[in-house]
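Next up: just one chain, as C-alpha cells, the form predicted on its own.
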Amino acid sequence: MPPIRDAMPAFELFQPGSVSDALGILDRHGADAWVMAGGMDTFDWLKDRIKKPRVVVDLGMVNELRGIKDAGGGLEIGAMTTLTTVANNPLVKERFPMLAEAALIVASPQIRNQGTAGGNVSQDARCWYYRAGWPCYRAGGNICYADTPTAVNREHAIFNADRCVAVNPSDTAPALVALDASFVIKNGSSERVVPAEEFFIGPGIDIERLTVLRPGDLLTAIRLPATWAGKAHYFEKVRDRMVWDFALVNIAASINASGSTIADSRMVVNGVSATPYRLTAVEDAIRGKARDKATADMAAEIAVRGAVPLRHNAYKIPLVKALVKRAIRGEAEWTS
C-alpha cells in the first residue's frame, strides 16, 4: 500500500539571482537540494508529500537563464524560457516549427505561461503508482506495480521496458531529439554539452532517473543546430482530452527531402518508452525512398518491431503505426 502522508515537510528555500549563485548553492547542498524551474512538476511532488527535499533552489530570479537567441542559423534557448515564449517566438516558428507546435500543445495556457523549456524535458515519470508513493522499483522498491496481472497500465511503455514500465511524459523532448538538439549542463566550474538523445536515460542505466542530471547539475540552455532548420517538420500528439493531458503517444519528425525523395530524417516517438524512442530502423529504411504511401506503410511495420504491450496498452501499437504513416506522408505538415 502507498504510505500515509500528512503535513508537507519543511525545507529551506533559496532564490539565487545568478547562475553562479545557484551553482554555489547546489554544490554546498548536493543531493539534499531540489532545483525548481517553473514548479509544475515540483509542486505536484511537494503537495502530494512524496518528495522531501531539505533545500529547494528556486531559479525564478535567474534572468540569464531566459531568452532565445540566434546561434549560427540555429538557436540557443535558455532553460528558464517559458513554453509560451518558445511557442510564440518568431525564430522558433520560422526555423523549427515543430518545436513551437510541441511547446504550444503542452498542458494548458496557464501551465505554459509558467512551465519552462528546461523543466519540460527534466520532469519525472507520471506513472500513478510511482507518483502516489507506492514503493516500486523507481522509488527504490523491488516491484513494478504497473506490470502485474491486475495493474492499470494503459499509459505505460511498449518499448525497452526493464523492470519499470513508466514512460517519458514530455512533449518537447521528442521534438528536440528529432532536431538533434543538445543540452548545456553546468556543475560547479565545469560545463558539459550532452546530445538530447543521450540526455534521457532508461531503467537499464538508472531506474530512479529519467535524465542524466545528478546532484549539483544545472541545465542552463538548449542548443539547436542549423542542420534541420527550415527542413520539413511534423509533430502530432494523441491524448485522451484535447487540453491538459499528457500524450498517449506523440511523434516528431524532421525530414530532409529532395523533391519527393527522402534524403535523410530523424523520427522520434514518445509516451512509449522511458526515453524518447528514436526510430532509427525507420530512418534507415526510408532513406532514398519516395515520400509516398508505399514507403509510409513499410515504415509503419518497421516502427513497431520489438513492441511488447502490457495488458491495457496494446492500442499504442496501431497508434504508433498510424503516426509514422502520417509523418512520412506529411499530413498536417509544418514547414518554413
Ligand SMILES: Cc1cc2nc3c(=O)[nH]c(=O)nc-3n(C[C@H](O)[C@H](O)[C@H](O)COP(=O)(O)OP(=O)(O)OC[C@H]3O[C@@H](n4cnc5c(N)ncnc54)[C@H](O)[C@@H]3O)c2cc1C
The other form holds:
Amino acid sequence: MPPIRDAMPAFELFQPGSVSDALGILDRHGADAWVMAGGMDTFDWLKDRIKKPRVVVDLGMVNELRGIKDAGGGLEIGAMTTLTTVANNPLVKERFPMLAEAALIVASPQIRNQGTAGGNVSQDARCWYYRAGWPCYRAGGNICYADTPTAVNREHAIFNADRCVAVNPSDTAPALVALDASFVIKNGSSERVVPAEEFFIGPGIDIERLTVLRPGDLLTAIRLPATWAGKAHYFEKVRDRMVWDFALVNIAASINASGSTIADSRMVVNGVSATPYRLTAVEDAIRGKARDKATADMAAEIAVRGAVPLRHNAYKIPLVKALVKRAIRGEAEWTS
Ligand SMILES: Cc1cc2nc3c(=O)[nH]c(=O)nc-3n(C[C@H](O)[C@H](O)[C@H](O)COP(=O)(O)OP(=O)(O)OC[C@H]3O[C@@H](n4cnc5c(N)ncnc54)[C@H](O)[C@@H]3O)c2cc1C
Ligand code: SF4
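Given the form predicted on its own above, what does the protein look like in the form predicted in complex with this ligand?
After this comes the whole thing, all chains and molecules, with the earlier chain placed first.
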C-alpha cells in the first residue's frame, strides 16, 4: 500500500497563551511533545507522516514571544517574530542589515509571513533521504544513504562530516553567528543563554539533532549584542533558482574596518556543514590587512582548506572561494 501523504497523524493539540503555560505543557509531556512555531517545517514532517508526535504545542497565541526591542544598542528578537517582520524592521535594517537581508531571502513571501525567527534557526536538515523517512543515521539507523557511490549528494556537506553529511539549511543562522548572537532557552523554571556558535551542533555531538534544543526546551529570544551594529556587513546566498529555494552556499560576514584596513571580522558560510561553518582561519589571516584583491585571494585559499567533497558537490569549493573573495572586497556583483 503506498504511504498516506497530506493526512496528518492524530495528536493532542495545545495552544498555550503564555510562556509559562507553554513551559508547563512541555515539562509534562517531555519527549512526546513537539513545539510548533510557524509550522513551515513542522507540517512537512507531520503531513508526510515521518514524525508522529503524541502532543503538539502551538506557540501561535504566545504574544509575549513576538517583537523586536532595543537592548543597549543591540536587539532582542522574540522567537515567534516572523521573518517578514525581521526583514522589514527599521532597527534590524539600520544596525544589522545582513540579518534583514538574510531573512528577506528566505523562501517566499508567504513562508516568511508565517515562518518565525526561532523556527528558522531550529529547522531540521533537508536531506531528502532523511525527509523521505529512510532509516539513516540521523533517523536512528546505521547508514548514510547520501554518502554511498550512487548517492545523490549535490547539496550535501564538504566540511566536518561525521557519518551524516547533511547541512544546516538556514539563511539566518550564519548571519546570527557572524553577529555573535546568543539564544535564550527556557526549560521549566530554568533559563540558559547559549552563544549562536554553540547552539548549532554537528553529528559528533548528536547525530539526530542540528541544535542543542532538547525535549522541554523553549527558545524564547535571540539577542544581538551591539558589538557589530553599524559595522560593514555582507550577506550573499547562491541557490539554483532566483525564486524561493534553499541555499547551495551562503555567506555572512561582519567586518570592522579602520579605513581600508580590516581590524576584526567574523565570517560564516552555511550549506557546507551540519552547522554554520565559521572561517576562523580566514578571520585570523585577514586581521590587519587591506580590504583588497590580494587579501581576498589569500583568504579564499585558506577558506577551503580541509574541504572533502562528495561525488556530486565539488562545485561548492570554488563557490565558497568566490563568496569569501566577494565578502572581503564587499562586492555586490560577480566579478571573478
Ligand atoms: C518550500 C520551503 C522553502 C524554504 N526555503 C527556505 C530558505 O530558502 N531558507 C531558509 O532559511 N529556510 C527555508 N525554508 C525553511 C523555513 O524557513 C523554515 O521551515 C521556517 O523558518 C521554520 O520556521 P517556523 O516558524 O515555520 O517553524 P516550525 O516549522 O514550526 O518549527 C521548525 C522546528 O523548530 C522547532 N521550534 C520552532 N520554534 C521553536 C521554539 N521557539 N522553541 C523550540 N523549538 C522550536 C520546532 O519544534 C521544529 O522542529 C523553507 C521552507 C519551505 C517549506
Ligand atoms: S546525510 Fe544525514 S540525513 Fe542524509 S541520509 Fe545521510 S545520515 Fe541521513
